[in-house]
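Only one chain is shown below, in structure tokens, and it's the form predicted on its own.
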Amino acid sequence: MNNQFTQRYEELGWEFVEVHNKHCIRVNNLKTNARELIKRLEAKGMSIKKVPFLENGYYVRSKYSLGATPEYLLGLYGSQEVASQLPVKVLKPEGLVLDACAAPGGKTAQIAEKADAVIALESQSSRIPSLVNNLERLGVSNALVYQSDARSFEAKLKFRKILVDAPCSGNFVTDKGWFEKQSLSNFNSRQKLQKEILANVLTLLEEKGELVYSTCSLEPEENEMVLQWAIEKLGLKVVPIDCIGANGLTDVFGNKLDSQIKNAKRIWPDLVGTQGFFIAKMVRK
């Protein structure tokens, strides 16, 4: 563990835990339901318990990879990490909605259940194939994908619902060689590209529309301050939400942020035992 990470987590107010992550599925809805899916898979062995705060999250162990079933492959279920989950549900999908950061898919999919249509976007050509089979397998009619940065895409449509689940640089939870990687200037790189992600699909947002931003970081350079940035900068207002988590951060390291990121929700990783996460719903004032 490096001790600076553990400094800076105690100056947020938390105090280091070493987490595991559970597996957990998220089951879909396109192909079957949880009473069917449960029942093939407490056949084969697994024990399944239901997530309380997810609608089709169900927590999983198995002595099989999830992701290499007969009902995995069919499209029964999606391998979903447990607060991965939360930036759909907060979002409340419906109408036309924009997925700027689409790939791997599982949020493309989790969307595409409850809206109209759902435009996904992922700037990386690399990772269009995985995320157009996760999309097929999954059995999601309603979505188009685009190879496109969500910095710079235009389009003469608008959108009721945008989610911005942004690039990140992620938390040690689901890398163990986290700490070595990272740096205080990873950070604010980040930071440039989600505000430039911001500004940008901000434009492509109805009238009175809702921004979902969500990222698997716990440093406030990419949560807290992407906010601050947005409050100030684009007009936007950060507005309560109904989700697990602590209160956004209103003082960072000495610096007095406004008091309605409150509002936001910070997912430490000995909640309920995910990886660190954060989520804010925003709308223009």
The other form holds:
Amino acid sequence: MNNQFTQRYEELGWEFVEVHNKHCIRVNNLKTNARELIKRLEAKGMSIKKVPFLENGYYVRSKYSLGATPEYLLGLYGSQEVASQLPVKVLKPEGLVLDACAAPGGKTAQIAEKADAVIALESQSSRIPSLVNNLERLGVSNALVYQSDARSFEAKLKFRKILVDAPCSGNFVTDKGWFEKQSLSNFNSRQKLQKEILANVLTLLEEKGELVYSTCSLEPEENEMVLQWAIEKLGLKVVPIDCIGANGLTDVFGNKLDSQIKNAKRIWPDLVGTQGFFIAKMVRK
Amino acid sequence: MIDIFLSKFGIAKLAYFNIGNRYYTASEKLLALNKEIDKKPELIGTFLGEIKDGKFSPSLPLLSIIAKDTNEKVIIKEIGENDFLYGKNLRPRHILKIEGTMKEGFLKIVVNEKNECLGMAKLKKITGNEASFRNIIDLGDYLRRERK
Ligand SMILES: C[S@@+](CC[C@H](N)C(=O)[O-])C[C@H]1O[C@@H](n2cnc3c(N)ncnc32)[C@H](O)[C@@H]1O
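Having seen the form predicted on its own, could you now give me the structure of the form predicted in complex with the partner chain?
Full complex below, order starting with the chain above.
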């Protein structure tokens, strides 16, 4: 494959390879534990292997669809891609948490296991049912869900932790026609939305609170360049995180960015057979 | 209306509240948080069910709550579990044990051998020692809803 996007990846230091996303589940500790669940799934002939860098993530090989087993319907696990389990691990949820872009709720449920309470926002009414269904199936009882635009959401509350798992252009691993659909102007319009979300939710963060920003995009316009703006315009600092991946880029197509952006992690898909991901933790300066 | 439904399973007490025709149970903490937000929640705590066409329609989490305390239950075998979760009715070969009132038209919580709640069924027909049930709601509903 060779196109303007793969050429950009090359300029950023990554050579394009096709990647097959491995099936992965997250054990739902609200309803079971890993030992019990593995025993049950293995008894059905599934082969299960722990993901070494995740607390509750397991690779699964199965002849059944993982989204339709009795164990899935009972909410004993969620089907959640490896990289998408990382942002909440980095967030370390505690106290009151805001999940600003929540549907379909994989990360909301993951937050709910650790937080006192989680407030989940989703702007698209058509995506609310999947969010509510997932939380219901997984037995989450400490969540409040609102249909709300994170760019204008208001509350008389402050949050200890905020997750912005931002709407983004996605990536080629999970979306087969991705290269044909994308354009640089799309990355830039997403960037505008991502900045507006960050600017508003920051007003809801406790003074010493922490904000995790993540996307499933590999495009610097939606990642490093958003962080550069957050450092300059919102007075945020990008702090080191314990997470797999390559360092965030500080030279993007000849533009030099702030050296703290190295603290973010860029997960190129071939690293562990995932979709692409980008994760950063920010605090006030 | 929810009280009448609960009483069919011998459940006398459950703290709940409603927002319009939808019923929930939630901690004091969530209720206090909701007061700080000037919006109607799409979900607060646990959804218990709603009034539809003048009738109370229970949620799957409510049935799980009831399952812990009721003896109005039908326990099904592993072979019945898949059929039931596909929306099928329960036949005698699916059933391990029936607990509580044996009367046609009665509602039963459906559980598997691990006592995990799979849904609710109505006792349709008793023939001698055997019974069959009509599937009212089952966990497969989570998938059917998403396909709609
Ligand atoms: C990457 S997805 C989130 C995935 C989710 N965190 C999970 O783990 O299941 C981004 C979500 O943000 C929603 N969204 C887009 N614009 C938004 C906005 N302005 N405010 C809140 N949510 C928004 C999208 O509809 C989409 O559901």
